[in-house]
Structures are given as C-alpha cells and as structure tokens.
Amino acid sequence: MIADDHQLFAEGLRDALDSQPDLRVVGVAADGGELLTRLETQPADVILVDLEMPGIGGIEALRSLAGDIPALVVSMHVSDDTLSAARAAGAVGFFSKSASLHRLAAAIRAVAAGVTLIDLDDDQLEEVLAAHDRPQLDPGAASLTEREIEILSMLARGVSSTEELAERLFISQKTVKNHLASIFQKLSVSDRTQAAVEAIRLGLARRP
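Taking the form predicted in complex with the DNA, show me the structure of that chain by itself.
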C-alpha cells in the first residue's frame, strides 16, 4: 500500500509497481489518516510512506502502526534528520524519490521477505538489493534463455510473424520456430498468442 499526498506520484508508482509480475498495490492513501483507515479493511505486506503529508504525516502514521507492517519511507528530500526520524518511527528502509524503480522494487521484495534495510551500510544494501533484483518468475519462465526472452518480448509487442521475427533478429525462420517451440514448452502454452499473453502477464513486454 502506498501513502503519498502527491497523487501523480502515487498513481504513477502504483501502475509501475503493478506492472511487476510479483508485486501488487492494494491501495493508495493521500495522508497518514487515510493510510491507517485503509489498513483496517485491507491488509498489506509492505507499505510505502511519504514523510511530508498534510494532516497526519508519515512519521505519526508509522508510530501508530508500531511496526505491525514493514514500512519503507520514500521521501523527497534526504537528510540525516529525516532519516533518523524515519528510523525512530520504525521504518525498515529509506529511499529518495530519486531512486530508481528497479531498486525500489528490489527493496520491496527484500522487506517483504523480512529484511531490515535501514541499518545497513551501502555495501550491504547493494548486496541485499541485488539478491532481490529480478522478480521471482514462474518456475517455467525462470528457465527461459536470453534469446527466448528476447523473442518473447517481441511477441508481446506484436511482432508475431515468423518472417518479421527472423528479419529483426538476423536469423533464419527455422531458428525462430525452434526458439518458439522451446518457449511454448517452458511456459506450458501451445501457440504464440498464449505465449504473448503470458509474456505480458510476466512483465516481459518491456521496451528495449
């Protein structure tokens, strides 16, 4: 669940995180009070909280939660003051809004797994984030080759004919069909359409 008074940021972040196959945003709140209210009816595994919010701010909300749910603070300005305030309020991690989506997603996975990030030094943090880097794909999808992922992501963007795939990859049509056959088996599907749908579901439709 996300709590941030900047709607554009919160809604954008929701879409971005939702597009990660293993993450789901279950709610967005505009201030600390709404966050607490929403959490009463909607359980969440991790919460992302902005510190500066009108009404009940992030700090107060975190204090009220008393660490019931692991919370990541996502703040505009990074300073020692805000960081220690977040730590004192029970946050398990602290990110600037200048962080990348990639790192935040990794942090969410780490926190959901029970890791506390806020006390780590930089090297340790990098290590933990790297460990939770890529989304946990389905067992089948996990064993996809790089080339297979490349073809799959093209499929998911509408490049569907054997001919065009072969031309864009500079390989023969036969090789494309071989890769596709391998993809079908690994994803347990039986044609390109199902493979494309599954690829999009897995978040493999990213741009190059």
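Okay, that one was the form predicted in complex with the DNA. Can I see the form predicted alone too?
Just this one chain is shown here; partners and other molecules are left out.
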C-alpha cells in the first residue's frame, strides 16, 4: 500500500509497481490517517510512505503502526535527520523519490522477505537489492516450460486457435492441447482468455 499526498506520483508509482508480475498495490492513501484507516480492512505486506503529508504525516503513521508492517519511506527529502527520524519511527528502508522502479521493486521484495535495509551501508544495500532484483513468481508460473511460455506469449498476442498454434510451433494439435491443459493447471485458469490475461500480467507477452 502507498501513502503519498502527491496524487500523480502515487498513481504513477502504483501503475509502475503493478507492472511487476509479483507485486500488486492494494491501495493508495493521501495521508497517514487514510493509510491507517485503509489498513484496518485491507491487509498489506509492505507499505510505502511519504514523510510530509497533510494531517497525519508519515512519521506519525509509522509510530502508530509500531513496526507491525514493513515500511519503506519514499521521500523527496533525504538527509541524515529525516533518515534518523524514519529509523526511529520504525521504517526498514529509506529511498528517494528519484529511485528507479527496479530499485524500489527489489526493496519491496527484500523487506517483504524480512530484510531490514535502513542500517545497511551502500555496498551491503546494493548486494541485497541485486539479490532481489528478479520477480518472485508463484510455483505454478515458475514451473512453466519454455514451450508453455512460447504458447502463452502467442495467446497474449491474439493467436488462440489450436490449429494456428500448432502450425506456428510445428507440433500436432493434440500436443498443443496437452500444453494448454498443463498451462491452465499451473496458472489456475480455466480457458485461453484467462491464460492470455495472466501471460500479460506475468510479462510473457513482451517476449519475442
């Protein structure tokens, strides 16, 4: 969940993080008070919090949460004082709003796995972020074979008939159906349309 009073930034960050196959933003709050209210009904594994917001700011919100949820501060104001305040309030990481998407995504994965980033030196931080740079797919998606990924990519690009898939892949229609059955099982979907949607979510549609 994201808490930031700059709507364009918050919505842009939400859309960017949602493009990662293993991340999903469950809510965007305009201030710390709204964040606390949303968290009462919508669980989150990680929160991204701006420091300066109207009403209840980021530091006060973090103090209220008392470390119950891993929190990354994402702020325009990066200084020793703001870093110390964030650390004292319970933040486990601190990043500038100029940080890249891949850097923030890696940080989210790291803190979701229980890693505290805020006390690491630069070299240690880079090592941890590098270790969490790749999306962590669920077991079903991770077990897809190269042929199944190829079929999913075609489904996402609009090639869906068994006959056309077989012709393009130089395999029999029966083999195509066997691959599709395996894909449906691994992705917990029931038809080709759902598989295509999941392929797009996983980023497989962008493969050549």
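Just so we're clear, the structure is a prediction, and the values are computed from it rather than from any experiment. Only the largest set of C-alpha atoms that superpose within 1.5 Å between the two forms is called the rigid core. Numbering follows the first chain given and starts at 1.
- Remark: with the core as the superposition reference, the CA shift of T37 between the two forms stays below 2 Å.
- Relative to the superposed core, R192 undergoes a C-alpha shift of no less than 2 Å between the two forms.
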